[in-house]
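Given next, in structure tokens, is a single chain: the form predicted on its own.
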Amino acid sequence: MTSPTHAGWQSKLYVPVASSRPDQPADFSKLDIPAAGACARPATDAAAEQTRDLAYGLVRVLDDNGQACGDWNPQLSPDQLRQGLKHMLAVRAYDERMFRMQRQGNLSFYMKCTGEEAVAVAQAMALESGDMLFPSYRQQGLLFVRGRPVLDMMCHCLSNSRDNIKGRQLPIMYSWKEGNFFTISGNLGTQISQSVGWAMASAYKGEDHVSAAWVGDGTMAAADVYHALHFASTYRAPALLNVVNNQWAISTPQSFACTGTTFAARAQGFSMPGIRVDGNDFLAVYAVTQWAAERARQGHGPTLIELYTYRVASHSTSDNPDAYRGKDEAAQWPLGDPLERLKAHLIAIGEWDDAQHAAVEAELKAEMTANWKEAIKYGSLEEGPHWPVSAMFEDVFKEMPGHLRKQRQDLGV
């Protein structure tokens, strides 16, 4: 047999390409973006197969001109779209503050979720207060929609006294059990299957609660996420996959982890809907939510959900993008800001306004301002007082075996 070498075939490693690079202009010319109410809503109990144009395509629902269109306008009152451009533009101030702080090395470290607020907000408020949260280390949204204090989140950051991790986790690796928000995860992907056996039990159980994960797209790569979603379609578990698509993994893009095609179209494979969402409309995130975990509670299964949206800020303070993207791709993004939308729409109803827009910038800026203040009243990053040493051997076993018995006597405490 003639090899392909020999047969004058040469083979060449294909290598997927970013949409931008440090001396090269981001190009976002060949994205596929259908007008907002194109795509339509199927009924919740539609078979897999007939959701296949979901997973290519892309659901929106508000246009440019901030109306809303389509099948999948959720039909928000304008209270509930107040409160979540207030959500979200309460998660932008803390984020701006936290950010700030760090920098002033008031903080170790920090991840900001500029652009991607519509993601948690919008889902949190899609979601009932007894359904599990799952998150990566993006969806600090979810804690605001849920009531989670921003004084008790800013303490954690500090590793203080009043952290209620005990100083055990990275800062904004939080965790709040009364709130149903699992412990953040420093391994990622684990999460996602942690959500389906969660739900799984839900189900045996006989309760009417759902599960909530959220993965990004380099972890798409982790196998931790097939386990997921072939458990999850085996017994058809009343869970919500969400993977979000910001475009970059750390320095990688995402086209290294998607094998060209969109991350949606995997769950096809495992008999599951798989659903494209423009993750910076508000109203297109909160359609998708509800109809997935309205899906789940009738029984039918999960749903694999795609949330399209782009990562502004760096990966996190350690991170400097401009090294490994073009310096001005955040503003060529075609999908704009999630608040800017928002706050578009409201005003295009007659529900909003600049005046009051500002209003409520500088209420949070104060309110973000006066917690910090509280904060640091239970201890600084570098004066403390911290959780003591002994806390380290607290909450793990019920009876503390001896080798750790053994180091806590060595370390005195």
Given for the second form:
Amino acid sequence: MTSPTHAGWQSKLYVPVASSRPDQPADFSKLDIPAAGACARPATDAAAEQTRDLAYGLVRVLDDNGQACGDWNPQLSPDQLRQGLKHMLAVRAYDERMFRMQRQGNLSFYMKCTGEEAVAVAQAMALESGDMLFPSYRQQGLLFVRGRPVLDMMCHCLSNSRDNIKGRQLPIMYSWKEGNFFTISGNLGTQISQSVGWAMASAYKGEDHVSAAWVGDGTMAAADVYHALHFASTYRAPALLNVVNNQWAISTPQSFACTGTTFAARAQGFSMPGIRVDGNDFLAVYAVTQWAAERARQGHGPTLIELYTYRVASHSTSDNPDAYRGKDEAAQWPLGDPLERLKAHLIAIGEWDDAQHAAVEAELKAEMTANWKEAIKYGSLEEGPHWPVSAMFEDVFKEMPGHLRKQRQDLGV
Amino acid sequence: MTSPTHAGWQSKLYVPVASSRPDQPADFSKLDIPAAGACARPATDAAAEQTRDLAYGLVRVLDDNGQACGDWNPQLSPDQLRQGLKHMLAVRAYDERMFRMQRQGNLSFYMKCTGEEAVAVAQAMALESGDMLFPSYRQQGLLFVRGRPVLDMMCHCLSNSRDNIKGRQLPIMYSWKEGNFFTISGNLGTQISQSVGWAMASAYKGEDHVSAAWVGDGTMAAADVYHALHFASTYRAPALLNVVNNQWAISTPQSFACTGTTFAARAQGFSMPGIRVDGNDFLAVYAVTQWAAERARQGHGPTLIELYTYRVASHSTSDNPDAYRGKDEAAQWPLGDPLERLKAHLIAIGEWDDAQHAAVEAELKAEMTANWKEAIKYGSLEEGPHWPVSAMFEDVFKEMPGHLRKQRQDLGV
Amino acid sequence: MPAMNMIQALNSAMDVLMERDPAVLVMGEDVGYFGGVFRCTEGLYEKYGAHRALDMPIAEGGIVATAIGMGVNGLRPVVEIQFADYIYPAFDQIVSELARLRHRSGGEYSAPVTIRTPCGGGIRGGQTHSQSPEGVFTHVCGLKTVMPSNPYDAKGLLISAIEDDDPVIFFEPKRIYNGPFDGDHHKAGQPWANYPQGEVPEGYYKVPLGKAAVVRPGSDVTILAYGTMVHVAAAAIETAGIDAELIDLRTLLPLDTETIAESVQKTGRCVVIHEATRTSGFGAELVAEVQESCFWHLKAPIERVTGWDTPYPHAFEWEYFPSQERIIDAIQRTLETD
Amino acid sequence: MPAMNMIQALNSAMDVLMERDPAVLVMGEDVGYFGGVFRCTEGLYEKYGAHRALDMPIAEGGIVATAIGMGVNGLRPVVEIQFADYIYPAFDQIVSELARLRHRSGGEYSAPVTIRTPCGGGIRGGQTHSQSPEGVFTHVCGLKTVMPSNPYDAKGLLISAIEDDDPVIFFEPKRIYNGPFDGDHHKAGQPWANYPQGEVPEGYYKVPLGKAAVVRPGSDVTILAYGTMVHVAAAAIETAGIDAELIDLRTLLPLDTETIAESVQKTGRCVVIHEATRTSGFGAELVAEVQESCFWHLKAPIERVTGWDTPYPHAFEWEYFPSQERIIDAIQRTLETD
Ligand SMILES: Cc1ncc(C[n+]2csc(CCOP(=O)(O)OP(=O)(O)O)c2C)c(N)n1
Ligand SMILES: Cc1ncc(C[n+]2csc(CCOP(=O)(O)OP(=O)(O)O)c2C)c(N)n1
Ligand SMILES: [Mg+2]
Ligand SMILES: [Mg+2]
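Could I see the form predicted together with another copy of the chain next, after the form predicted on its own?
The next block holds the full complex; its first chain is the one shown before.
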């Protein structure tokens, strides 16, 4: 060991800090929130440079009175709005139920998306069914919009005999080919660059489908994100690259990933529009996604979308955020709750009321309970039944080679 | 095999093209060259946003008449200018000699930096000796400025008994600790992110040294570049991140790496100044480097510098560019030759003449010849002598473990 | 002597060295303010500051590259990769750079980086929180590879690793962070405090790299294991009542070939155990090594008991994990012959 | 039948499949307009267009990720990694994604990607143009690993690899691109046209994955080799006049264990050869496998002849490269016993 062991170094190294930590008051004073309707909506064929301001702004449609304002208003029908609200409520009901089941020992693991429901729900609604989704682990909303049976989702989370991926992955690492929902990876970031390849293949085949991928703010540091930006830009891939900036990466604040500007700003360096949107504003998220999808389908290439939101719950059931962030931070989050905001809008335009809302909530709760009761019949991780043990050796290759057959025999299954 | 085998796909995939290929005339019409002196020089503590224009401009000091113009003129003394010119001439003389020696079978490999000499020479002169250099393989000029004996460089390239790295790497993969010149890696990009760690350690220890790293335009796609930008920005590392945009990455034009904008533009997404500079303009390169080093030393963090230049020679001795680029492209390159331009400037200010120039050239040629004759006495790759064979087993670890001792014995050395 | 679990012992190793040498710092995802998702760096941020318990962006390749640069500039970084499953994004930096720096520069440059990472299964972590990639690193010359099996060794080996001037990949079997695990997941685990290896000195001490430990002497068969499998093997030996010699390798590279050869030359039989997938796992090297050094003493084929050649499963964790039963079967097969 | 060197044979394999299937495309650094730094994709750009002979930015991790996405979307990408030494930046995408896609999705998704990459030494390429990383990939379940030793096999195996619905890592020993190499670098090389394996059909044919070839039958000792070392081994056998059975593995995973076992059970002796570093190389797996399947037939320890555990050297290439002499010594050691 040859290191200098003298002390006396006076560090000048800058290390980012969190805006608040336990025992500090929440501090969102640096967050500059433009009024709803303030951002202009460029044409979908605008040159990337012309969209620069959107990277530093925050596209918002819903104002504090529940009114939809400005160019970005996607003009959805009341039915569409109600549908969106119901999907978000379903996601929340599902999350609540599953979280509780994990706490009761029925699931090995769970992750909620509380406060971020608008992201996946509005984005999925703005896309078409042939578009391919490359989600991270916090976009369960996509599955609700695409119509995946809750029973199947639960069976996956239980790793039981009806789990479509045969008990092979942690809960919430869904895969659903029928719904063009890609198999979720536990490795952060890896799929965003794959999504670009998928989109390139779509163009190669002359098809109109676009891809959409999601990463978190923390994951914006991953090399794969850079590859995605780089390749998408080089080949003008019809790809939507989404960053869900929920302010935290486990215990690490976004200041470690955001490098002093916005995530959306990173797009300009690749001649790509980068748009920052209020992620808790269902209408704004819908509108921006629609814009980017249209742009991609028209052949004008990819868009980076930064969805500005907040992770209300713990990172996962293995995490306790009280150890690293202020208890009241979620409550202080200035962009509100996406469900409440869409509800307020629907009420403001006379298309919804509290009673209807309560009824849907009750219905969803019952639906989750019923599905859970059904799902657990097909088994659970600890109690079984699972798939037959021999399933472990399948799908490593399309056809099982000799050495795996032998290993299966050695195990006696 | 289950792929669709029907034809009839009509590809819509965009694939970048080169501005010219063999049998096409060179085309630099898209290159927008601002006049010398046109770019403003911000204060070294300017906020990154205030430097944005520099990412899209091209800092130039020397005009077509050999005059130094504008704010960026570093006001070097005639002695410094002559020194710079001599270093560049030395680099070129060295390259010529070594290239010929490779062609004659004396070296296994060689890479020239013809046309790019100003990059390494001016940058090294603008830095201080305690600053750490993380070069790619085309910055041999750094060694000349730092005063490495040519004999040692040649002995390395010959892998002979006097090679300071014991015959372990290809020619040109220099390492020179005494001169704070890092060991060159054959893997592109890997060292730019390491340089950021070096710079962070400098800050950690409270020191004033900065790091400087170089990658090529093609290498700007590598993940390590993103890590470098990301980490340098996050911790405000005193680091200079240099992209030598010589227009080509072997056969691949910069359009595959540049994604439709400038490389310097990538910096803004990390709150970092990105400056595009005429890489064939010795004064401009010096000035921009000096600016970035001063900024870093003042604690304002990293800068990305795009050095706009042209790779006049083949990629390496294993390459034949006639197969992929127009023969006249180098001649058409609108930013000229860095040596000629500095020479013209020195002549224009009355500090140099053709006779002096010719004398230095002759002297350098003789010096290279003398050094070569000396170097080859210490051996060559094919003829030896080399280090003793046992050296192969050393330095894998600080102390040789048993299994390597045994392998060395098995080989009988 | 205080009782420590493995987390506390590792924490103590870092603390002791940070106290002694300002060049030592810890860095990685969530290691600073929060103290690490497994709490291994808890308290170091408060004690040594944000720049010495350094939170980092989620880019393992960037983290290792940064550590290399720091190491070259006189620091002694201790990197945490949150799970060994996430070491692959740093693979190029480890293999092409960290491991080769000293050699390719003729000894001019080197970086004394230690990479700590929790590995292995048995925690219901699924395929991305359960992997055992140690074998791959033993194929990369220029790296040392370590895996402790108890708190005492963990602290002593980590101190040796950090002080070592060569790069060390330090695998921490997370299943035994809190207490040993004998492979029976139905049984309630016992904390390390109940075991002698849970007694860990507070201060500085070393367990040398490159030295295996004979956990249990025996004469009928040699069992080579490391990490969690040391405990499963010990229990299997006990259960089956076999007079086996159990060797805890502790360091995989450089491997303590003398201790191994001495044992197998005595017993004439050998079983090699690891959690990692079988084909080309470190067990293959152990078998190759043993058959080279002990061929004329071998009375039965060397057996490998390993994870299967499949991704680490979620539902079938206990069918995958090398069980006491599989170990006993393998031992018995080797004993059947003469 | 036309004479082809290995480059032409590989080119022909890609050409034949691109002609048959619009889903097949080749992609990588300098593979398009230029036709690859080793010219393996020459002419495909002109024939099939820029989008099917696709130049790519220098980001191996991005290239493989893109190929995965394409594979999932119905294409059959053939990736070229310019040198095997540069495959590590793509390691995470290969190991964590490409290899595990099918399994982790319960069979819903997969990507039939083939990764071609020139490997091995003997070309004065120094440590970053000479590596043989094949062993590492054989430890990753879900990948097939192939290395041909001659033009005929190269074409037939590459067609099998591209048509295979699982990912295949296809290593091309660049030392024998133009002709076989017997380890004696002083001798002028002969082009493939002078050898029967240089006769390669123009059209479609397959050499199956997972099947080794007995290059030379013999009864005294079994030699296991692949790639360039097949030729060095053949020359060594010839030089020493030994009645050895030489097996060219061709596919490392899945390994043709039957052919191997049959041979070793016959000869009772075995020498394993590769260029890669020794410790935990694929040779270790071969030794482990052979001693498991043939223990009772073995008359001598299985020998490994490999590269040393150092980075691939520039000046000492021929001291590093497994030579005929070292192979003969090893064979003779195995024959000395009885
Ligand atoms: C490559 C990799 N490194 C580390 C981890 C461990 N990890 C899981 S989630 C997480 C934080 C991710 O934060 P972010 O991207 O912001 O997503 P969020 O959880 O906030 O939705 C980390 C570090 C991982 N899964 N993969
Ligand atoms: C990781 C990696 N991938 C590929 C290569 C092969 N290679 C060597 S030089 C080169 C082109 C580099 O181009 P650029 O970065 O523009 O630098 P230049 O040669 O123009 O100076 C390539 C692809 C490599 N050395 N490392
Ligand atoms: Mg987050
Ligand atoms: Mg270049």
